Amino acid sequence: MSDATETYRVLGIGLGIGEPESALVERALAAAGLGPGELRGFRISRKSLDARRSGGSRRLRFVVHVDLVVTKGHRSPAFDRALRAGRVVRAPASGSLVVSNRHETVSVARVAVVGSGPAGLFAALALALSGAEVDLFERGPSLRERGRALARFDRTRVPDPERNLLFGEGGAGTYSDGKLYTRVDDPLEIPILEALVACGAPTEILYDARAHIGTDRLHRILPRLRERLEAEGVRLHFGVRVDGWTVRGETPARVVSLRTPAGEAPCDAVVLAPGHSARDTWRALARDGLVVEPKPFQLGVRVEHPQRLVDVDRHGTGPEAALLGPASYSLLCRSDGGTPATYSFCMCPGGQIVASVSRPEFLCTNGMSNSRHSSPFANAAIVTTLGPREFGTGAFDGVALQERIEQAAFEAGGSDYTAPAQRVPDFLAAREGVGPLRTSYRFGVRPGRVDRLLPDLVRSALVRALVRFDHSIPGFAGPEAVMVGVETRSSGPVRLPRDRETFRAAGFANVFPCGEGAGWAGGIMSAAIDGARAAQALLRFGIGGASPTSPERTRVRRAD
């Protein structure tokens, strides 16, 4: 937007299923009281499906917010009425990944970014675009080698601790849906999405309220993002695990190098984005002085249904439904008394369930789907939240609980990555189920007592929620619904406390924790935003300064 223009957002424009988006221009101008000659620019800012029932019937349509660019200072009686009525509001300003007012200590600094998930990738990009010297360290391999390692796991059922679905280029999100919808409203969201579009993502992610790239598309986008990072001067080091760091003993402490199997890696600052499954990294850095706190995390199961069951409930059976593709859902059962809230997370329409494994003899399930959603199954995590009150106040007590449940799930499936599975009616009745069970999980399932793998509080919360969800989607708790394995890694169970403003880790002058593995995000977009924010804090406030006195302890922002 130029200095001579300003942008306003027109809210709630209706668009029929199958209608061309060009119809939005005329409707938005009419709602804003503007004529075509007064329009200087137009873009869709948000588009969501309205599938609500009204009076027993359903009328599918899209609800769209659009941004209109007009001459700065434009006013007319009709436009002023639209502003007063709330149909039109001033559009929020878009941010930038670039920081122009860098602190003087950054000009010659060498910044190490640890982790190549969304937080690490966009921290590295923000740093490089702003002129910093960046080394990005990733314990896992680049995407191609990572794919080969996963193919070997599929053939042999022997996981590689360093090359798997959780570690490698792109982080754990590389083998998920690539969901980009978030509850975070942040000026950095648009520049991050624009960076992904420039690397090959569909332009719809800029405004789709349920933006989804797909695992297959992510695998084409990530190499292009890597090329952009390298073009900006970022040095990428794949297959280099950080086992600790060397600290110069002053107050606050300063990290002067990272310890890796290949030797010491000198650095002037560290952006720490380790991912939600970097358990050994957390422990190693805690031994070297990093403050680690327990935090609440989500625990539950993967539930799978025939996709047609979800489609019929969400979209109906009319001709418009066929134009929409596989349907999704987002369900919530609020807390009641001593029973915590339970909700669906990472819902994968037309997807499949995968083994989210980084260590031998542990089993956790997750979901993914490709851009075409071609599977006949729909799956989602159904999770509730446990905190230190339930699992203990030690820094790694939540990790210990995750590991106990994952080991029990591995054994319950037969100790070969076959997953224990249980029909939802059997889970509700706390009884042994029988096969055969048809699911999308490629290693196969074995009838078992999934209910016995979960803590009592989690089990009771899921029972209450599943009954409630069956009222929302008839058949959700029916005989076609199957629980597969356990879902223990929807979020990390630790937090690395940091200063609210500078993002510096407690007790350190030059360590900036961010993303899911640091306990400050809960999804691809929120992690990417948090990584970019951490990088920008480093650029603005520099390296050094007093030890943080106000470590932030806000709720992790979840994506779904």
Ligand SMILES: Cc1cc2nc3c(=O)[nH]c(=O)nc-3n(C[C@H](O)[C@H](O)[C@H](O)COP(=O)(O)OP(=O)(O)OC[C@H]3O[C@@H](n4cnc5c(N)ncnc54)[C@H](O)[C@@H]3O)c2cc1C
The other form holds:
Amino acid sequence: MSDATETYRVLGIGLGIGEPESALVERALAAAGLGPGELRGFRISRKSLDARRSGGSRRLRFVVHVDLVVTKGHRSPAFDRALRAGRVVRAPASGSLVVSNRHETVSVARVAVVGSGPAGLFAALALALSGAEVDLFERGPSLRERGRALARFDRTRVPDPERNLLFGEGGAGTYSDGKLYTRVDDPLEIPILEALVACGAPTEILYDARAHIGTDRLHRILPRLRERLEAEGVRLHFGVRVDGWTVRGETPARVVSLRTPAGEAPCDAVVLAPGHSARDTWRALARDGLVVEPKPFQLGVRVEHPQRLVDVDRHGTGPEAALLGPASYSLLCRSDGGTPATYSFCMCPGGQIVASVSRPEFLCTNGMSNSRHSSPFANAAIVTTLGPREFGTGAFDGVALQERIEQAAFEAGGSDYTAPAQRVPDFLAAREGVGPLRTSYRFGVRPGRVDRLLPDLVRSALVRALVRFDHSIPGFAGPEAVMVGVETRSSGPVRLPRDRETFRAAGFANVFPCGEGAGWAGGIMSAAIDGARAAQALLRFGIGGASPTSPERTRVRRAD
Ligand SMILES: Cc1cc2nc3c(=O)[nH]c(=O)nc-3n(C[C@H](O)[C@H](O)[C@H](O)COP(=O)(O)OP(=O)(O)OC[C@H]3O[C@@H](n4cnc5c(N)ncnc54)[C@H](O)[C@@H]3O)c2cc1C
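Hand over the structure of the form predicted together with the named molecule; the form predicted alone is what we had up.
Let's see the whole complex now, leading with the same chain.
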């Protein structure tokens, strides 16, 4: 947008399923009371599917928000009426990854970023674009080597603790559904999505309210993102695990180097983005003075249905359904006071269930898909949230609960990464099921008592929710529905407290925790935004002298 123009958002324009997007220009201009001569630019800012029921059937259509660029100061009675009626609002300003007013302590700083997940990658990009010197340390391998390690795990059923679905280039979301939406409303969302588009992501991610780009496309984007980082001067060190740090001073302490198996790596500041499975890293850094607190996390199972069951309910069987891809859902059963709220999470249409494993003899499931969403299965986590009140207030009590459940799941599956599974009606009736069970889980499933793997509170919350969900999607709790357990790592069980404004870790002058492993984000986009925000706080406020005074207490809002 130039200085001579301004942008307005026209809200809630309807678009038929088969209609071309070009129809939106005329409709947006009419809704805003503008003529074509006043238009300087046009873009879709959000497009979502409206599949609500009306009179027993679903009426499918898209609901679109459109940004119109007009000459600055343009006014007309019709335009003013549209503004007053709320059909048109000023479009929020998009942010920038670059910080121009860098703090003096940063201009000569060498910043170490720990972790190459979305948080670490976008922290590194924001730092490098703003002129900082950056070393990015990633314990796992680069993408190609990671793929080979996963193929080995598929063949041998022996996981590699450093090269797996959770550790390596791109972080935990590299083998995922690539859902790139978030409920976090942040000005950095658009610049991050634009950076992904520049690396080959489809432009629809800029506005699609349910953008799922898939593992295959993520794997084409990541190498280009790496090239971009290298071009900006970031030095990437794969296969280098940070095992601790050396500090100088006490109030606040200052990290002067990172300890790695390859030796000490000197640094002036640390952006810490180790993800939700860095259990050994949290423990090691806690021994080196990092404050670690327990935090609520989600616990439950993966549930899988034939995709057709979801499609028929959500999109119907009419001709319009054929124009839409596989359907997704998002379900919530509120707390009744006694049992906690339970919800679907990380739904993967046309996807597959994967073993989300970083350590031998622990089993946890998650979901992924390719961009075509072509598998005949729909899976999602069904989870509830447990907090320190339920599992204990020790820093690692949540981790200990995850570990107990994951070990029990490994054994229940037969100790070879076969997953325990149970039909939903058997789960509801708390009885042993009988096979055979058909699922997308690659290592196969073994009929078992998934219900017995979960704490009582989680089990009763899931029972209550599944009955409700069966009203929303008939068949959801029917014989075709299979639970594959367990889902323990939908979010991290610890928080690394940090200052609200400077993002400095409690007690440290130059440590900036971020992303899911720090407990400040959940999901690809929210982790990327949090990483960039941490980097920007470092750039703006520099390396500090005072202890944090205003601990951050915001709740993490996840995409689902
Ligand atoms: C199978 C699967 C599917 C998912 N699907 C989606 C989805 O569709 N949409 C969505 O929004 N979210 C999804 N998620 C969640 C999402 O991937 C995470 O929320 C997100 O990746 C968190 O980003 P992060 O950068 O904080 O951490 P991570 O992505 O976990 O990255 C942390 C990185 O730090 C590295 N690391 C850890 N310890 C050290 C150390 N000591 N030294 C050096 N490096 C270290 C790890 O190897 C890892 O690569 C999925 C997760 C999984 C596992």
